[in-house]
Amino acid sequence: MLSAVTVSLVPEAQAGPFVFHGNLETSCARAQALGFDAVEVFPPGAESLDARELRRILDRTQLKLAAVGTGAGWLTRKLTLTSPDPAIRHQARQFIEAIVDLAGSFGAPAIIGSMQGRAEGQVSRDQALRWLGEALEQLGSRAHIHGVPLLLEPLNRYESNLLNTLDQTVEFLDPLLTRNVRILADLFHMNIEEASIPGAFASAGTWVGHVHFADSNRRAIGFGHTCVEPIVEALRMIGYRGYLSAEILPQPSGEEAAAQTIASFQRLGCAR
């Protein structure tokens, strides 16, 4: 398994669960110095990331791009794939398509988390899931062009009423025609929703495409009460070789959260 750390470039997400904020070059240099394999970037939009500059920074720091988040589409523009307004659903797809293309050019997947939206008002859960499925068919096929999966993240019940567990998400994804959508499993959300986190991973198997490595309180592993050893063992049992990415609160500071994450990798035998 490989290590990654989150970098947010969205000013409105200053209070969010991202280790580093602001300057991309400085954040990547800090990630390299601590020993991470990759960064997961949360940009305001695809147009805000200069691909040549990003490549230069990654080459200089010898880091990979683990994934690119799309959540700013919801946070700053209120776009979702399940909005009752067809124009907003269309804009949401366009926003995600641009990030799929940008991330894909680096061999990295795009993440759909908060942009999946929720069932509310006159939009039933069944209708929202139909719209979400239609969008994933299109976006999964687009990601396939780049040879990367599309990542869908189940969220806890306080953030979404669509898909909360890995089993629910597998059941939703399995009938789709596209075979190119994988699950982003976030340990923070799983701590709330799953009866057994190791059991959920064992059941989901190869559907797992990315893991957010967070403790029960959304701080770095070791700063909460999650027993992570059985989780790592379950990931090994299903043959998971992807990223464990620290999408966590920068507490006590970003630097300390990142250092604690690397220490947990080493303790668990996940570090290269």
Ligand code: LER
Contents of the next structure:
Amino acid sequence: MLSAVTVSLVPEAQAGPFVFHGNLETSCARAQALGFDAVEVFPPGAESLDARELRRILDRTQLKLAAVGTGAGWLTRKLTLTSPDPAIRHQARQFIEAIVDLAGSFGAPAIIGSMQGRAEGQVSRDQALRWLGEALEQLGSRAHIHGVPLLLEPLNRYESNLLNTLDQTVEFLDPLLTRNVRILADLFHMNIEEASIPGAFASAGTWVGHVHFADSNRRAIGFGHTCVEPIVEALRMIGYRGYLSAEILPQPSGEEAAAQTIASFQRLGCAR
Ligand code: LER
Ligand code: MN
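Can you switch from the form predicted alone and show the form predicted together with this ligand instead?
Below: every chain and molecule of the assembly, starting with the one above.
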């Protein structure tokens, strides 16, 4: 498995679960110095991420791009794929599509987390899931052109009422025509929703495409009470070889959270 650390470039996400905030170049330099394989970037949008600059920084630091988040579309513009307003659903798709193309040009997947929205008001859960499915058919095919999957992240009940567990997400994805959507499994959400985290991984198997590596309290692994050894064992059992990406609170500081993540990674024998 490979290690990644999150870098947010979104000023409005200052309080969010991201290790490094603000400057891509210094964040990547820190990630490299600590020994991460990759960075996961959370940009304000595709247009504000300078691809040439990103390429230069990744080349210089020898880091890979693990994935690119789309959550700023929700955070800063309140776009979702399941809004009752068709114009907002359309803008949400365009916002994500641009990130699919940008990330895809680096061989990285885009993440759909909070952009999935929720069922509320006049929008039933069935209706929301139909709209989400239609969007995934299109965006999944778009990602396929780049030879990368599209990642869909089940969220805990306080953030969405659409898909909360891995099982529910497999059941939702399986009937779709696109075979190119994979699950982003976030250990923080799973700690709230799953009866057993290792059990959920064992049952989701090859649907798992990316992992957010966070302890029970969304701090670095080792700073909460999640028992991570059986989780890593389950990931090995299903043949998972993707990223364990630290989407965690920068506590007590980003630097210490990142160092703790790398220490856990090495202790668990996950390092290359
Ligand atoms: C995004 O990866 C995530 O986990 C969400 O909780 C962000 O709101
Ligand atoms: Mn997450």
